[in-house]
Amino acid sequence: MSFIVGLRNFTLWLLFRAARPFIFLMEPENAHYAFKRVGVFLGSNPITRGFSSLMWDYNHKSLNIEVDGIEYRNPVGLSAGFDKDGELTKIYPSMGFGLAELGSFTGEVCPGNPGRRLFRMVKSRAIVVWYGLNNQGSEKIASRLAKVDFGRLRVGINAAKSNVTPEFELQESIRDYLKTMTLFKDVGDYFTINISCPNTQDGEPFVDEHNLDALLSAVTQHIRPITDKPIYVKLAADISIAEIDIIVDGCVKHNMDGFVLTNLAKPSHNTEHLPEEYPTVKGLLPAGKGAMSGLPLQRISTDVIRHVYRRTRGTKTLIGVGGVFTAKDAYEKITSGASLLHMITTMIFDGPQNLSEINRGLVQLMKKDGFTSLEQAVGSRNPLPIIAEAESPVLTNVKKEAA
């Protein structure tokens, strides 16, 4: 069966490679919305969903994994930022996704940033994003998704702060997060608190330790009592290890369930792309704007996964995001400590069949290492440091909880 799936995927890859030059003639955002309409159609009825499954899906029991009490059929997920209004959930399982993180959703309706907002960097295998959290707002989206049966798809709800003003006001911003999370308390399987969008008017104010403490205190007080869904926090890619430690320790203090690692990479902090390809150089985007997904993020996100896994001693769930194009890329993040993965850019450059190829390859890599389940692979190449309890905020926190 694996050979047949591999042959199918290779054939589809050849077809996609032949079609890609014509697809890339379209403006990236126009192409996104065109394929979004196709996805809505394919997910609209059992016949097209069944056809799509034959084209793209792949299942294997060794890919099943339980994370924070939730059963996932495989670890390959869609990253937030693709399905901003949660309109494609019917087609994702047929494409091979085990999970999809929808949004980001905000308390208020957001039009996003003006002008061109999506760019391709073909040689760098990257996408530059300048959307600015455009979405229909949590009230409308939550009302619609409350009626949707997600079936075998596991769904994450990515909550961000409304990008409607350049002025930051702490309590109003916290109310914005709480509004979204409250409206989605019965929708989806987990929450991600997005404190790291690089394309907002007021920056990333919740990277600040005191602001984050206020936000997480409010989440603990108002959201924990009304839902038992896991809550993760999404970190920025462009902060120092010291800053990461402050944020991680703060999240541990407030008993957050894990982390999504990481958000987009800013060009000013990244040397793993071709600068001449960046749209600001070509005059297509104002200087200092936009951030990258894809290959320039690959090494950075994996390094952060390794660090946070060791910092939290493997006690927190990690979701790896950034530069996953092959099964080897995915496996590196898993063996570094990630239990689940998010991706977008591989579909744009390699085609949707690459999702099942990644899953198929993961089965082979686990078998090669003698693993019969995905849980056995998580963190297997990232041994935890031996440290005293007094040096570990996680161990100290766990002891307090036990008491």
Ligand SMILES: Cc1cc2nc3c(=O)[nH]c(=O)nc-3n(C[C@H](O)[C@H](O)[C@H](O)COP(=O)(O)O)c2cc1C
Second form
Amino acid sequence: MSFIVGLRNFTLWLLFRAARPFIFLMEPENAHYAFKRVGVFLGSNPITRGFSSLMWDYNHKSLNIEVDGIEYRNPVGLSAGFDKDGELTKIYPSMGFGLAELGSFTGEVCPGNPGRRLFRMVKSRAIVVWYGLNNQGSEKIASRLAKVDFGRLRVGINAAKSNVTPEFELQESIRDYLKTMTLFKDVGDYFTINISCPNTQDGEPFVDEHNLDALLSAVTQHIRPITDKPIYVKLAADISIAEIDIIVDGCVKHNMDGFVLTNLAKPSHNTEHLPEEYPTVKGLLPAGKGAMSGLPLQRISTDVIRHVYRRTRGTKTLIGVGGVFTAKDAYEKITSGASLLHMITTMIFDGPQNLSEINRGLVQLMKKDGFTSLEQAVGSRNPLPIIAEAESPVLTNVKKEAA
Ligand SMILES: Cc1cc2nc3c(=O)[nH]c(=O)nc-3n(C[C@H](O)[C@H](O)[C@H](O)COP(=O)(O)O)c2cc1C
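For the form predicted together with the named molecule instead of the form predicted on its own, what are the coordinates?
And the full complex, kicking off with our chain again.
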């Protein structure tokens, strides 16, 4: 069976590679909308969904994983930002996704940033994003999604702060997150609080320890009592280890359930791309704008996963994201400590069949290591150091939490 799926995926890959030069002639944002329209159509009725499953799906019981009480049929997820208005949930299971993170959704309707907002860096295998959180706003989207049955797809709701003003106002911003999370309290399976969008007018104010503390206190007070959903926090790729530790410790203090690691990489902090390909160099984007997905992020996000897994001593859920193109990349993030994965860029560069190819490869890699379930693989190549409790504020917090 696995051999037949492999043959199918290889054939689809050949077709995709033949079509890719023509697809890449399209303006990236137009291509994004065109593929979304195709996805909406394919998800619209049982016949096209069945056909899509034959083309793309793959199931294997060793890929099933339970995370924070939620059962996922496989760990391969769509990352936030592809489906900004939550319109494609019907097609994702047929494409082989176990989960999809929708959004980012914001309290207010957001038009996003003006001008060209999406660019391909083909040699660097990256997408430059300057969208700025464009979405229809949480009221409209939540009322539509409340009527949708997600079936076997597990759904994450990514909440961000409305990108509508250059001035940061703490209480107003906290209200914005709370509005989205309240509206989505009964929609989807988990929340991600996105504090790391690199493309907003007022920067990333919740990377600041005190602002984050105020936000998470408000979430604890207003959101925890109204929903049992796990709450994760999405971190930036471009912050120092010291900053990561402050955020992680703050999240542990407030009993957050885990982390999504990581968001896009800014070119100024990144040596893993070809600078001449970046759109600001060609005058297509103003200096200092945008950030990269894909390969430039791959090693960095895995390093952050390794660090946070150790810092939290494996007690928190980690969702690994950034430059997953192959089963080997996916397995590296899992064995570093991630229980689930998100991805976007590989669909754009390698085609949608790559999702089932990654799942298929994961089964083989687990088998090679003698694992019968994904749980056994999580963190298996990132052994936790033995450290004294006094040296680990996180460990002390985790113990308090468990008591
Ligand atoms: C077109 C695009 C839009 C994105 N928009 C968002 C977003 O709205 N919210 C968010 O948390 N991350 C967003 N991201 C970041 C992704 O969720 C992910 O962290 C990043 O792309 C790395 O994964 P990848 O290398 O598999 O693409 C976006 C990424 C892309 C490519």
